[in-house]
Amino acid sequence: MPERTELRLTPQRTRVLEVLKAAEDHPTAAEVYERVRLAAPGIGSATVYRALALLVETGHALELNLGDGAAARYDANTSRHDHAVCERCGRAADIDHPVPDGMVAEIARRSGFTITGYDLQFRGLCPECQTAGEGNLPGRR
């Protein structure tokens, strides 16, 4: 995780950060923009996108690139955690369950890498998509 650096929180940046902190669904930039507009109708999309980039750059938010060309999602939870990602709708859920003690050291020993961090991503179907699609994963029967 990037270390947090000082950031002057303008009213616009504050609104964006408030939306991220209130979100439980790891919204895309477009979703953040729509939510910020509810509280600040005059705000422009470019302002929201710049604020998101700055919040990520300064360590106040995470940008999650969850693969398969999906839009980046944003997370105000910058503490060490992983994610479960729905392969159908793209929803991401926080997983706050650390790997067993010694696992990272063992991976470093076996690979020869100096491990400085890791991100685990579990993929599958969220509860809503399981119900809607009877559990079939995309491209599988």
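Residue numbers count along the first chain shown, from 1. Model, not experiment: these values are computed from the prediction. Note that the rigid core is defined as the largest set of C-alphas that superpose within 1.5 Å between two forms. First, how it differs from the form predicted in complex with the DNA.
Hinge residue for the rigid-part rotation between these two forms, picked from V36, D119, P98, T78: T78. The chain behaves as two rigid parts between these two forms, and the smaller of them turns through 28 degrees against the larger.
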The other form holds:
Number of protein chains: 2
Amino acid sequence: MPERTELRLTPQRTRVLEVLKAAEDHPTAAEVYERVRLAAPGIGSATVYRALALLVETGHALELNLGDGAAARYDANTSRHDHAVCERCGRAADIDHPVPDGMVAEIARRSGFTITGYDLQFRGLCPECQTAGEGNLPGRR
Amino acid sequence: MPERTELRLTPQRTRVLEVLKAAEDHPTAAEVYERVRLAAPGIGSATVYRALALLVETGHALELNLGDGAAARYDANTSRHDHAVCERCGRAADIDHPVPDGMVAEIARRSGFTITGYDLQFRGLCPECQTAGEGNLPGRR
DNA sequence: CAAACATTGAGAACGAGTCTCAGTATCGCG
DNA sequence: CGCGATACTGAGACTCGTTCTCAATGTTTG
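Requested next: the structure of the form predicted in complex with the DNA (the form predicted alone having been shown above).
Full complex below, order starting with the chain above.
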């Protein structure tokens, strides 16, 4: 895999990376763009999208696909981890419990695919929503 | 739990369901639309999208979000299974190899979530794209 | 310094999907 | 059967997130 490692650190890219690192949540590209604009109003969306792609490519960020047809989310925590997504409030908890290598190998063997990775999200109710009962969900579609 | 149970089986909806059931692959909505048009040239895309949403809602089909901003895909096989997605051509193969219950229980215990299910997609290269080398990808952007 | 190359911002273009609207089909009921 | 209420349809305009194009600007290297 022709991994790209080098990246010219322009002011724009620095800001994108800063926003990502400061983010407590897992912002979408559009959200990153919004936040970067606060600090650098003149920046173009194309630049932010390009920067994000570059950061992912160079291993400085992860792109998460949390299903649901939602837009990809970005995460400056580049270590491998999965998520448990609350079906009620949308909160995502980090899960650090990889699928066993043996299972991946077995699936590769059966399917004929060369497996380079996987995305795994658990669905359920977070502890808060379990106790909160059937009341007030926030404005999730 | 199924909010909506009734569904009027119009000719258009019947065709959409037929196409889905006949599909060996996991067509996107746009592909379903194309195929339905072969049999019913006058049909509108809105009708197909509406029919697909309805089929998913009534439990006759599954909607797969295979990540990466790709279009949703539909599957008339409504039993639990996962997918391996080709990063090159987008094709999805069925994977019938569930995550062990023990692992799910362990994750529930550690995270405090009540886990009701999970979505798992493997990424990689399908057999065809492995042998096809770096040449001719289909019209994937 | 100058040519070669990389990066940028603006906005056009794109593709998937949704919405609106007027017309048509179907249903329920007297 | 007749008729009004309701559901469904097709066309196409529209939205939204994202990518592309391109001229301008910045940076590197010889």
